[in-house]
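The chain that follows stands alone, in the form predicted alone, written as structure tokens.
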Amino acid sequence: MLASLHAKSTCTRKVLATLAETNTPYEFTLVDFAKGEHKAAAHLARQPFGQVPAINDDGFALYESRAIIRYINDKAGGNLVPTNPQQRALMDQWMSVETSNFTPHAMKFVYHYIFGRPHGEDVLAAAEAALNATLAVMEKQFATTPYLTGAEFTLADICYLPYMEYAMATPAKLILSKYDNVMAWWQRCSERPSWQKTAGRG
């Protein structure tokens, strides 16, 4: 499998974590944003929106991180997608929550404090309020289950990890740290060898 990636990209990190969890061999091709390679013809042929990640698996081309991680898990016969229909639906539910109710707000802090794309105080205040609302729901979930869908680590958990990693390096850490169950979940996930490797710590 050939993967066109950038290691600091949040969406790339979902794919890297899934590759590691499923022990899927791959060849990493760096897409250098600083050199504009993401907008070059060669990459646009792989990913028409000029984004990362994209993969080519023996002629099968695919982009969009959530589609890619499902494909990787399915092809590897992995256990990151529940076989039980109800648990699988819960996984889909929490992946949707990540897309709509967690990531847009967490990334306001990440863009402002890490990626040099400043936001006004009003934008950050609104993001904090929205993030608190989502975290309160997650806190309730983790009061009864170690992972988002229950006892097992799934793709749903992986989808949150890149944003958590970056958010914890910003003042958003003060918001996140108010939620003990969320922090316990983050510790469990962040200590997994797959995430340690993905984040460059293992």
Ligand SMILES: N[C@@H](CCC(=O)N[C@@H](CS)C(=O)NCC(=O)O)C(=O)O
Given for the second form:
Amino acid sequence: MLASLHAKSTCTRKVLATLAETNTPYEFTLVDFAKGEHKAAAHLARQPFGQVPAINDDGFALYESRAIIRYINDKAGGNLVPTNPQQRALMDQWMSVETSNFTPHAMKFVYHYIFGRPHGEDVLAAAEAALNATLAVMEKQFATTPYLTGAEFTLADICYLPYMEYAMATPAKLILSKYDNVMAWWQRCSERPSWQKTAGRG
Ligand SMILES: N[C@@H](CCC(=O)N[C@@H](CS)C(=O)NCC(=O)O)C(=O)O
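Switch from the form predicted alone to the form predicted in complex with the named molecule and print that structure.
Below: every chain and molecule of the assembly, starting with the one above.
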């Protein structure tokens, strides 16, 4: 499998974590943002929106991180997607919560403090309020299950990790740290060798 990626990109990191969890061999092609390679014709042929990640598996081309991680798990016969329909639906639910209710708010802090794209105080305050609302829901879930969909680590958990990793390196850590169960889940997930490797610590 050929993977066109950027190691620091959040969406790439979902793919790298899934590749590691499923022991899938791959060849990493760096798409260098500093050189504008993501908007060059060669990459637009792989990802028409000029973004990473994109993969090519023996001629099968695919983009969109959440579609890619499902494909990688299916292809590898991995155990990151529940077979039970209800558990799988819960995985989908939490992946949607990540997209709609978690990431847009967490990323306000990441853009502001890490990626050099400042937001006004009002925007950060609104993001904090929205993040608190989502974290309260997650906190309640983790009061009864160790992972988002139950007893097992799934793609849903993977989807949050890149944003958690960056947000914990910003003052948003003070918000996140108020939620003990969320912190315990983050510790469980981030200690996994796949995440240590993905975040450049393994
Ligand atoms: N929905 C896409 C989003 C991909 C995305 O936003 N990638 C970012 C890096 S995390 C990117 O390539 N940004 C460059 C740009 O949008 O110009 C996915 O999940 O793969």
